[in-house]
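As a starting point, one isolated chain is supplied in structure tokens, in the form predicted on its own.
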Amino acid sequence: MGIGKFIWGNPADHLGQHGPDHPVSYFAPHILKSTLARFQDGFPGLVTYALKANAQAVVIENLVAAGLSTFDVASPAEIRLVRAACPGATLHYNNPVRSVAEIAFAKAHNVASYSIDSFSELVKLAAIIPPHGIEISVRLKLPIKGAAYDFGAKFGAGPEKCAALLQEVMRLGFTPSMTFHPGTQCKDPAAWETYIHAVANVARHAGVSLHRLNVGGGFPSHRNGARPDLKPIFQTIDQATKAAFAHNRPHLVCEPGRAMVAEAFTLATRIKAINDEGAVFLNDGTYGALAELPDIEANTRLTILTPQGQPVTGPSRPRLVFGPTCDSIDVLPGETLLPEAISAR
């Protein structure tokens, strides 16, 4: 069997052809590779990519290809498929919380950065990582807005707190770094500068000068309208930089994962049945690849197809789509804008 029977040249082709009964998802490397240079050339920094969102073989070495060198990883797992994939990469672990066994692991694999938000987690590395050439990023928390969900709501510290434990990564002879997250599909640049600022203050205040600011994820994928802007959050985040810091500028990184890896990728989903309601029932829902639907803005990036694979058109109206599985809970938020020509098969 030769490659070309898994390469289409978009979902309908496929889709036209084959006629799945089962959820398929497409990866497009022509976008990953375009999304990953709009990143490099645009952000005033290092870019990284957090594997979290998609930790995929298929993305790491479309990314490594690509000229990537510098991942997040957050666990053992991520850490061995980067390793497999480019055993020389630059390795940040950005989770803050790790077992002393997950500490072990990646000081083997040679991990070069990690981040904390608490005392008892400093403690936990500093008994195990040697501490010359190895950055340790404080995650600051701020109660802002502008994001589909608040990341500050599991992990960061108080800008206090903060200042504190710089100050201790400081004694202990780690590189001192800070970083944040300001939430998930964040669209105003408002929220990077107002965390840039407070993370300058805090820096001062711990009389600490930063080796990196880590301004982490949350750029915004294309989910519906317009696609996200992107310049105007570098532009923010380049001169929000320079205003707080001066001439103490600390070198910037960023983390995108749903922004550098969700436009490469497509679902298709089987229309099953549709009730006398009009209620539409798919072949996945909140148990499959819709799971996080219900916390974050809908997606109204939809096409609806023929079994041919040809777009269905003409007059839309707002219905109720549920998943396969029989909780009521495995449902659509709201109500979806769709064809009234749909048909189940």
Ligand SMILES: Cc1ncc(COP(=O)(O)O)c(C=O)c1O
Second form
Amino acid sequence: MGIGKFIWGNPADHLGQHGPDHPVSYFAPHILKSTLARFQDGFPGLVTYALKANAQAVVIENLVAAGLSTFDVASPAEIRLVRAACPGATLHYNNPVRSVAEIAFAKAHNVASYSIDSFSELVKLAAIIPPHGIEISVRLKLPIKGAAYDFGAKFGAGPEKCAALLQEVMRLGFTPSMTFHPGTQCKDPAAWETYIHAVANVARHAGVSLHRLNVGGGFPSHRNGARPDLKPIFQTIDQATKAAFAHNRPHLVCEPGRAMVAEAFTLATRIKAINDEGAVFLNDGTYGALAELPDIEANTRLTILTPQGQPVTGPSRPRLVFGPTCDSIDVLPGETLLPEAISAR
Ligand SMILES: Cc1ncc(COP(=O)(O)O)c(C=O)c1O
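Since we've got the form predicted on its own here, give me the form predicted in complex with the ligand too.
Full assembly next; the chain just shown is listed first.
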């Protein structure tokens, strides 16, 4: 996908005038700025951005310009990207798995906050990083529903192991914190509530007072239906933290990825063919910008335009939608409701 340097009022104007034959990703900085404001106005703690959702320089630069100064990074490459845009930014390295070289790189770039979910990774960190002033967050996982897919399948430790890890973090002289990720596109405030109470129990059981609690990631972005309201989630996080920790309340941190950035981008993809059975072939697919669609709930916020950039209206019908490659797995999940009147170019 090429990168253009033009400013357009909306994607339809550009598509109608230029009719590009390649997929185009449109960025709306004002939407990114207003989403950041939604988090900063509503979340009862420190707001950070998880770079893995979209690490383009233009995203980082716009967030920095709007006042964000703390980022969750998952690799040396992401550390470099943030340092280039904002040399003084605070970095949280919350990918719980790192090579020795990656830890040394993070240390050299003054990263002072890490997450872990295993003793082996704690030993690795402790061998390289002196504990004074360094925060280590133990990542909890629970069997909870409500998200598009389960992040606990990869990272996190159960409550008992988290308590033992917390005690070891303390014994080594690091600053003890905890974190969890309820899974991406989680619309249910109760998921955060359950996690927060479980974190408080782990800390009590371990006899450790937490410096901070990082509640993820996982906030929903507007993919279909009504725009998700983040306020009930923020209120639940605040109330649950009060109820679970009383006077020993840790500082709260959140690290949204997709929910921070998704609505600031629009993907335009062209219908390049419609076969005799009515299946549609796009010029982008699961090997490109639609990579996550098979694993996440369908995005039905679609606008179908004519080559002149006008909306296609009229009756719709469900269709199979394929990407442009020769692989049969390059297909969107289920069937997509598209107007009868679509045509290919
Ligand atoms: C540690 C961590 N934080 C934050 C995020 C961002 O999650 P989301 O995009 O669901 O907000 C992720 C996602 O992969 C993650 O692994």
